[in-house]
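Below sits a lone chain in structure tokens, taken as the form predicted alone.
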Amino acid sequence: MASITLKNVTKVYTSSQSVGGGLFRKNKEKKKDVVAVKDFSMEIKDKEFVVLLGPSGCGKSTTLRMIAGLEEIDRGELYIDDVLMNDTESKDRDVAMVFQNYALYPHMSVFDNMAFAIRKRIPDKKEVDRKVREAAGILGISEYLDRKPRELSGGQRQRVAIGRAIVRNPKVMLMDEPLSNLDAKLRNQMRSELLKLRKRIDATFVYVTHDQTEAMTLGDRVVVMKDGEVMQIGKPDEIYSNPASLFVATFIGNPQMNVIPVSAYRKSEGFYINLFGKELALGVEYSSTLSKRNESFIPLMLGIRPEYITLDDGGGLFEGEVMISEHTGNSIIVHMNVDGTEIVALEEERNRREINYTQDSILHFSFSLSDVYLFDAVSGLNITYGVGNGQ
């Protein structure tokens, strides 16, 4: 029911920081900006679900509260479906926003907690009725709606402030975190749970997380945050498989991508690395993207997904010894010391042959270099990012 526009969003707090000190010196104030959110832009279609996603203090949560109108907005424009909202209060943009700690009033019942947002709005007690019923039925909560919040588990919880949201019908419904605060098991349930909800109503989702397992189930698209500016924006299938940069690379996907710092050396019919002794060739794809740095020595990091990585007990290219073994249940996941550096192999269960995994014990182990990554040693971007990825 909306479409959201960002242009250049930025968010810049001024903090206080304390300058001087000592006996005979006078401490004074200097005001120092810090920047939260850096020219965020962005065109969020009607009916999306898009994720912002990365780790704590990347400015994921202010961008959504920016959306909502809790924030202002320093430098910028915000629009949503073409109306530009900088100066819009949070009331009149038709949003609704789901926090990470429900916000739930204690003393009102679940049924006066969904209802409270729309009371004033629509004076039919019929009509509110019937919304909070037909909410709660969609949430799975209507033998709740008398309780009060305390009366419930955290999953129940959630499933209400959730409710109080999409009664309102709101075009843009904001989620900051909602599912932190759950067991693993009930953020499971939740996740499909709200898979489910998208489905039912018409709204456009931003959903704010660093959770990269709801980010790659839930999202039309992914936004990938750090320090306040967007590293990627993308597919959950795109942005694990051509990730633009390293920090992309190893924040998507568990367990985390290998990292083997190595150079790229010129030859005459093309580009080598040397990589725990073995020298090897770089297929097209790298050598051409190589040489138009016209350098003969580049300093690069490799990164390999540990699903990528083939175990065997011998015969393999590399040799490693077994550190630690972790048995997931549907998969093997194995550390190996290789000349000092830790390398991690996944092996699904379903596929484990007659291999030792115990600690001490040598493996072999090899990759196809179609499935490596190579990123510049000093900017940590994709070097083929935008080309595709390897041979």
Contents of the next structure:
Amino acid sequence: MASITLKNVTKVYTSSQSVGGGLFRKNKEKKKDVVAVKDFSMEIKDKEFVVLLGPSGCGKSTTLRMIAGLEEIDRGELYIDDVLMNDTESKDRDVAMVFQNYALYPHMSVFDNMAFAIRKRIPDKKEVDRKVREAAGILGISEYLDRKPRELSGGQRQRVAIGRAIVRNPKVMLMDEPLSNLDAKLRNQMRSELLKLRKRIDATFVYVTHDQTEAMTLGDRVVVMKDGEVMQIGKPDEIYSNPASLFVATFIGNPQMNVIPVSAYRKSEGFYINLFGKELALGVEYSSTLSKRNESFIPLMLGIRPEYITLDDGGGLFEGEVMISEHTGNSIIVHMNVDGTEIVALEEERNRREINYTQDSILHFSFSLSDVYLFDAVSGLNITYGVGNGQ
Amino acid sequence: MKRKKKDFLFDTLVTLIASFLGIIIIFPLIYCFLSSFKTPSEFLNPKLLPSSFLYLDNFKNALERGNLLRYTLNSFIIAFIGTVVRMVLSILAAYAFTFYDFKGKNFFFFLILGTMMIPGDVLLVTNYLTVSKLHLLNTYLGVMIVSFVSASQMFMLRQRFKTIPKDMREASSMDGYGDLWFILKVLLPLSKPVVTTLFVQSFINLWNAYLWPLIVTASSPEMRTVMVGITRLNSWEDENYQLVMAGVCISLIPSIILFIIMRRNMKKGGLDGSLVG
Ligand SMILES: Nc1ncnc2c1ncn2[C@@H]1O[C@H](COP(=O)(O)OP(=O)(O)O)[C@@H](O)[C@H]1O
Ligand SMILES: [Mg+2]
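Coords for the form predicted in complex with the partner chain, given the form predicted alone:
Okay, now the whole complex, with that chain kicking things off.
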């Protein structure tokens, strides 16, 4: 049982903490506060797996460290199981953490690294021994218990770091980019193992990553952050198919969503946009929201995901010149120049037709207007977010 | 071929120079050791070797009549306790300067480092006055107290502690370990080479100290340290250098034993495997 509730949790780093500063250095210019996390609010349910996702420096680690009790909460409240935790010491919160760089004790064996985590709580030596062996069994590191961390590979060290956390059987498991230091193949393997692990462990997970694949595959819910602020909280497919803002839309999805500046203008029957010289009528769901704004000319950003663009060599609505095409094995990614704008399209290999994808050839493409997202050019917000438009 | 020959010549030359320097350094010790077995008449003789290694009167006299046993004990107490206290204080200070954030941290750090620039001899008189006002003349504490804090040791320890990731302390604190546990179970084992080297170095320094113990224990002969005591052997019976040599040999024993015991721990102990890389 462990739900976590964050209410307007805020962290501000003040200059004295953030700047080392020598004795004779002037400190005046550095009196600037960094708002690392701003008004983070969320309710995490018991045994939920929540992923904090965002670019580097957006405040993911800081949020995690505030839940862990390693960082003081400057404003707002943190509850674990409805108990206010702001002033509770880390060791009394019943949370365990896997650090990004593992932070194993190099002078201790794998066994001792894991046992150290519970010796303070469990005085009975046999019980400690049993728990360590059980955790090692789950993670498949039983053979390495006598080794020192330096005698292990990166993936094995990673397991020990996780083992050190699960041996405590905590209510809350916190993980800060645990896979970021592994090579691609190992990362994929560990990712699926984390999925399995999660079923065996009775804990609420908060997992930090900047990798969208990890976020989408592991998370029950994903929190997208930017500059210390929460941009969107939702299930992975919601985040993908119904992004709240241009930032979320372009951050999620690979290759990145195409974004084209357009202007919507009112005509008698509704709203229209002009795209690459073609006039297109917007659907009712767009028109109805746009008409509320009482403006006749609205600057927008049009987003279309590469996988929703259909290519052919004739008959498509638009025309582009191939700049590069990348074959990734199961798909082909085509970068086209369309009136000076780069448009990226993704075609699955099995759908591939007899089309000439080579450089400088002219391709036709089209997409359905129902697959298009429209964002306010100023605020970056999805104009139909929450209206139930979906895709 | 030419290249190899050059290397060989160079290596030989370096070895020769090194051996020569080594002999120059070790020779007084060898001479001292050999002379301590000589009879007074032999000592004036330019021969290197004593006639018999069984002539132990010098050692006996140094220990008994020169009271060297007591002086050795004094020295040991002063060097050992002085070193232990100094290490404890340096470790705690270095720990605070590494792992804590507090106002004026840098100011205090540089203030402490600044004390390294003041030569010890300058402080001799003021220290003497302070110690005498505290009524600590002719006491162990009086001799030790000035060596309880060492800015340079604190600095060296901090340099080592800084290489230890903060995550490690955070991990241990999440597991319920306080600062002291972290220092004892993680920080010190990881800093063993630095800590033992500093321990040996500090012990030998305090053991070999001369001027300060001399003036602090001037009026109380039984509180002298062994270094002060050895010089008195000479005036105790005129021109008795072989006795001094025996005294020096005795005084060297604890340092040598300490060095041999600690040598194992002084080798490099890295952070390999703690981190990802
Ligand atoms: N100890 C600190 N002192 C000052 N600023 C910090 C400190 N830790 C993090 N920050 C700042 O807070 C912001 C968020 O950092 P962090 O949470 O580590 O980001 P992320 O984990 O998402 O990469 C960054 O701008 C970073 O520079
Ligand atoms: Mg981070």
